[in-house]
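Presented as structure tokens, the chain that follows is alone, the form predicted on its own.
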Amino acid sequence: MSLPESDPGLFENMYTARALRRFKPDPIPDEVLFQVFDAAIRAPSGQNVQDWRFVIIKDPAVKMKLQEWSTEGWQRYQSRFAENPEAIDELPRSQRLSLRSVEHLVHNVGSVPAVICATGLKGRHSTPGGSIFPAVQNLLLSARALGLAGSIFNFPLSHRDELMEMLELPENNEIYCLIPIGYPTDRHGPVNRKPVKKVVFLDRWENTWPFAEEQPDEGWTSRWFPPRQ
């Protein structure tokens, strides 16, 4: 696989970028990875410091360590499901599918083609992460445009100090998130979200925005992702 001649377009990317966590073993070409990062660093940065730094983790030994730490984190985060995985099947569909995909990644992150470690200067900004996560969002959207998938996955960060040592990160930096990335086995598509009118207010908390009240609950998804024939 290589760079596509065109991408789906900004709004289709945003309306269909699912958090997919099951990946093919196919390696990601360097030119595709470069495009992802070249788009990521176009994000805004406080005082234009541009202190984001990214480590591409491909080393099998490091990835297997991430998997080991992820398993520990999963057992603490969802202890009742770790002891009884079948209980997940009793949950509502959307919650069940999400947890199953997380569970899959927990036990397979060692075989993901690449894991991106996003870092920034420690204490450099008054709002921690405010100058890092815009770049992360750019990264995820550009990955979607290139046929990749990824999502923030921080279970291994319970061993943050050990990971910093393994990656030889300087002490004046900190890890903000990990992003497993690869070509997905599942498909991107429209994402279900609460209606705009339920989450956006005008001037005061819970003060209705009349324009939003008139729009469909599914928003304008059909404008950017019409039903495929």
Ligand SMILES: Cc1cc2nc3c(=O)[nH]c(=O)nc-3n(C[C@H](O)[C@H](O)[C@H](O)COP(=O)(O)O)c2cc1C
Given for the second form:
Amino acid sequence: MSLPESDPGLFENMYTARALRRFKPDPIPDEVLFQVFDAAIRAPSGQNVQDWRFVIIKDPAVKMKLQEWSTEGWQRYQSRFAENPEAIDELPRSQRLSLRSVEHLVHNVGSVPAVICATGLKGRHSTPGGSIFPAVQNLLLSARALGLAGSIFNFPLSHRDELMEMLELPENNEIYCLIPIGYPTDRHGPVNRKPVKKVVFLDRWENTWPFAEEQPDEGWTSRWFPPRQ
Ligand SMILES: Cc1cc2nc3c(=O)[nH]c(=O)nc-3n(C[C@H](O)[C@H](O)[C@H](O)COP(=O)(O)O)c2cc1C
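Moving on from the form predicted on its own, please list the structure of the form predicted in complex with the named molecule.
Zooming out: every chain and molecule, the one shown earlier first.
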């Protein structure tokens, strides 16, 4: 696998970049990874400081630590399902599928081809994250365009300080998120979100925007991802 000849258009990409968490064992070629980062760093940042730094974690020992820590995180934040995994089966379909994929990643992050650690300078910006997450989103969309998949996965970050030490991050930096990526076994497809009319207001809080009111609840997904014949 290497760079594809073409990619989905921007809109198809955005409407279908699901958080996929199951991966084939295939390694990611360097030219593909380079393309992902070369696009990620085109993002804007405050005063164009570009203080993002990314660590590509491939070291099996570090990835196994992430797996250990994410299992702890799963037990802490999803104790109900950690103690009784069958309870996931009783959830509505979309929640069930999503939680099953989280559970899978929790127990398999040690064998994901690469985990990206996104960092930035501590206290450098008045809106922390605002200068890192645009690059992270570029990274996720580029990955999707190249046939990869990934999602933000912060369960292991309860051991943030230990991870900083393992990666030898300087103290004036901080970790913003972890992004396991690889070639997915599941398929990308339309993402479900609350309709525009529920989250966009005109001039005043909760004042409806008439144009959005008239649009379908599922939005314009079908323009960019028509049902396959
Ligand atoms: C700041 C942030 C933190 C997240 N942390 C986690 C996480 O710890 N574990 C996880 O499985 N997904 C995490 N996610 C991924 C979200 O769960 C996912 O993007 C959301 O459910 C939408 O999924 P979809 O695009 O497949 O619909 C995080 C996303 C963001 C933006």
